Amino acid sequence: MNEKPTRRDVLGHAVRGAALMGMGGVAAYVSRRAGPEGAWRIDVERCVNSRHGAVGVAVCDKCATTCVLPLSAVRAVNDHAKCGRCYICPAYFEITSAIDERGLPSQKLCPRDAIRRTPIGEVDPRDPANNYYEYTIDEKLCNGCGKCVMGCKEPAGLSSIRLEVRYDLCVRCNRCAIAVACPDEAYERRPVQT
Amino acid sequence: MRITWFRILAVVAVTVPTLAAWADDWPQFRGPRRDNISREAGLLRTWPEGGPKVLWTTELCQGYAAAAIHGGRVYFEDYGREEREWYLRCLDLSDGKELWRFRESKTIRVNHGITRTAPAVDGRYVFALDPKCDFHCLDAQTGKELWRKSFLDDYGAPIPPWNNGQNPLIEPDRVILGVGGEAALMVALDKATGNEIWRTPNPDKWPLSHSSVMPAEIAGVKQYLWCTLFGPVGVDAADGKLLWHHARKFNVAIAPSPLALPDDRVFMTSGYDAGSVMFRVKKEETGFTTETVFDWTSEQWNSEVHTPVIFQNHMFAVGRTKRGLLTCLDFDGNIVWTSAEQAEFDLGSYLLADGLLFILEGKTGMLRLLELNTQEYRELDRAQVLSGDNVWGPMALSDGKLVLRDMRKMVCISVANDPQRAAADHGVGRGDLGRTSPTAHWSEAVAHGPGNPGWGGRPACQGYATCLWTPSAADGSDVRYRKLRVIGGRGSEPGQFRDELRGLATDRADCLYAVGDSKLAVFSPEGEFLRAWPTERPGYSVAVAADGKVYVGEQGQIERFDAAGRLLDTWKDSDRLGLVTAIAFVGDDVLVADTQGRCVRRYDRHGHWLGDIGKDNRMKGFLVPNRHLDFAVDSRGAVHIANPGMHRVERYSSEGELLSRFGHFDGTDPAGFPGCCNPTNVALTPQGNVVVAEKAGPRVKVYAPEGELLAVVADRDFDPNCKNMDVAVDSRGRIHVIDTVRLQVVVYEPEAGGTSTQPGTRAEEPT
């Protein structure tokens, strides 16, 4: 015996159907953004800008210049737990530039002035060269050119700065232009843990 | 008259502590001469299992501050973070017991470490520049402060980033400091009072960095070299006048110091992309000028932290652009060799003594022992003495004790050869040593100098090979050999060799077999040529089995012949067999020295590999930088193997168990093995005495099985360029030695009445 569906049944089916479609869409979106093919990331052990031992070589700026976005999805990130908080930071200053009256290099390294230098902690006026400084990166300005990463690398620095792909900015090109251009195959797609 | 005597006494009082310091103290940064070289000798060329003996350890606050050692006392800077106190500590070198500690309240935050520099001590005073650039003079015996200076207050100098990195320089009556302040560039202070003897003006306000003042004599003028961020300077030692300034920019901080080289040249290197520069200082009528010899970017070569050490007219340092590789450079700036693919040292320090370079891995604290030379990286041993990271502090050596540190502790290890040798270093006569024959004595008539100073009671000796020694056997009977004949020679006759003569053996009838070029020649016991036959490849070794078969070792293979020279077969073990430089027999097995595998390989009579001898030691094989491994088998089946890189002969069972060993490095005592790698070859006399051949200079000696030197058979009969001289001994105890340059065999026989004529074992296979 068949009963006619009520208005309530129809609405219920419609809501459930819409919910399923929504979940399917979300799943499709997530799978596209972080599905089996994974997300793009940078292997710091391969990237010439951060790879230990790769010294005396030119900075690689492929992340900044080849991304399809107007401002690359790659950013420099400073790990403050590792940062030496130096008075003369080789990632902040162009250390080969002329010395000013304070004994500091007169030019900055970042071409977009994306690094902020702020004194922190107790300041000894007799010993300004040994105060601590915090270096933060303005992600609105940084384009992932890698200069600061190379400058912070050992032995001059502590390798606290690295390049990272911002997943919220990356458009997940199937054939990523940076990955194609990367000379060290450091730009790779990895599965995402969900 | 009273004034004269007073002056004499004053001079003696001032100079005696300094003179006493030079012998084996390490009184300041880079040692007594500021060259990073200790004049101590008789140091271990290889370390015991587990590394050198640790004499004491003391905990430290993090930093890189090195020790200074004087009169059996160790002085160094330290810091107490909880107490907020800066320390200058004094320990007893022998046991590490603290004798005194100077304390000063001082707040110093960690900035890539806290302490960085070594004090300077002359036995009476100890000087230290603390991290905040306060300069202290203390009584070296009590630790009481006598006077002090402040770079900030007295000279208007800033504290450099990462705190002070400068090590004070002591001279007989003064201490020299680069201050880099508004009021002075450099000062000389009276040791006793701190009164200024002179100061160098600093009108351009060149700031100080971490470089230290280095003494030098350039263009006949004694001067002090120092490096500011605006380039190196030379200051007249007499009056403090600025003599020259080589204008060149350095970046951020300068840790190395200027290095004076021959021909009035100066080398300066630094980090932070500053590169390196070499320039020549010229004295002209109008004054001093400088002229650049070469100027490198850091992409070419530079050293971040440590100043190079000079040895054999070359510079040695760890270079940054070569990934922390130890680098040998000539004075023209050419890189001669690096430690590429063998070792990386990050920013680890090094110290040279007795031809040995002690060098630390900056990331791990591994201490490596190298035999320093201008040909190649040559490692003798290694030990995990410290732990990483940032093991950058310089080392100090005194009285056979090496003091070194990592970020948490200071360790004192013993690197002296043995206590008896240490005693000898302090003047105990050779007769007291007992290590070599008590009846041995030096022939002073033939020992001549100058050169390396001998031990107490021993004559000095020029080089390694010119000291002759008149030996005696342990039982008191003389062991003498006389030259009997010379066989072969360079040429194209059947009994001669054209290009190479490498391997020797004798058979039961005392016939001599010699291989070289691509042939084998057989000689009668009287040295007459008998026959020859070709080999497929140049022969490097030869052996005669009991059944008369002749084995010829070549590159990658062994050819077997019958007694008439007919080829029986060829063994090829492509998986493992390299250059075969010795062959012998044990039971049914054939032992083969594989130079490329750095071991002795064991095969059955069908050429099947059974195992290796010598691969399971710490060096994973024998050290054969001369590409030659030799051994001999005695009547009991024990295998006597020359391990030249370790300067010893090692005795193994045929199963590969190490039974005993003898030998040690010594460039002056004939009982020792000199040079980089000796002995190169070994054979056995009929009664089991060990015959060895050495290279550079070529020499043949005989030892008792326990290692007592019995005879120096010959040291002047060979071309000086000979090396890897194979040795064979026949049943009459006659020693056959190859002159590898003249391509001949020199034969020595025991003199009548000697102890080497008893029949017994020999290199040829026993029947």
Given for the second form:
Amino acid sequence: MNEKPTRRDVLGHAVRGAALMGMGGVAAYVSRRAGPEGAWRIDVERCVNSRHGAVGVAVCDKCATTCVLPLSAVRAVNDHAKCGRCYICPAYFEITSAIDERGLPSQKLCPRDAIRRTPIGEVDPRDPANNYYEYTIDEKLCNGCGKCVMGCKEPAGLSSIRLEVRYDLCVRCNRCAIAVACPDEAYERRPVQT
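Other form of same protein, the form predicted alone, not the form predicted together with its partner chain:
What comes next is one chain alone, with no partners or other molecules.
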């Protein structure tokens, strides 16, 4: 049963091998593009929007306004493990706005309406304030303006929202416009691990 492989068998193996090598190359390229090594990141300890102790200062919107992309590669991310799921979230509501008929602030903080507020469980109509809410950020709407990050900082919030570079969107400019414009030098390139 030691038959010689036919020409068709050899060509079939060669084509499958070339296809596997091609897919491996594409996978390596995609993982390298999507991975954090050698990519830009935001140092939350330096960023004025998220830095502890930086209260009463203006929100920095450089991540939203200086990226070379039409919609910045920087997005807000809510760390749900830290989130208090508050009835009145200072990252969702403009807490200094007028109170509406439900007893909630009448305006939202996000200018692009990128944060969704969803009740957890059923809301008791007799006591609606006695409920928790999940706050999720729609990345397609978020432009990284930082207003929700600033609102979520202590003492009003729990600092569960932070700005983050979405590596799948970032074009990895050698001279990043956000890094150049950042007043706190919080936007930095993470070194490549060797």
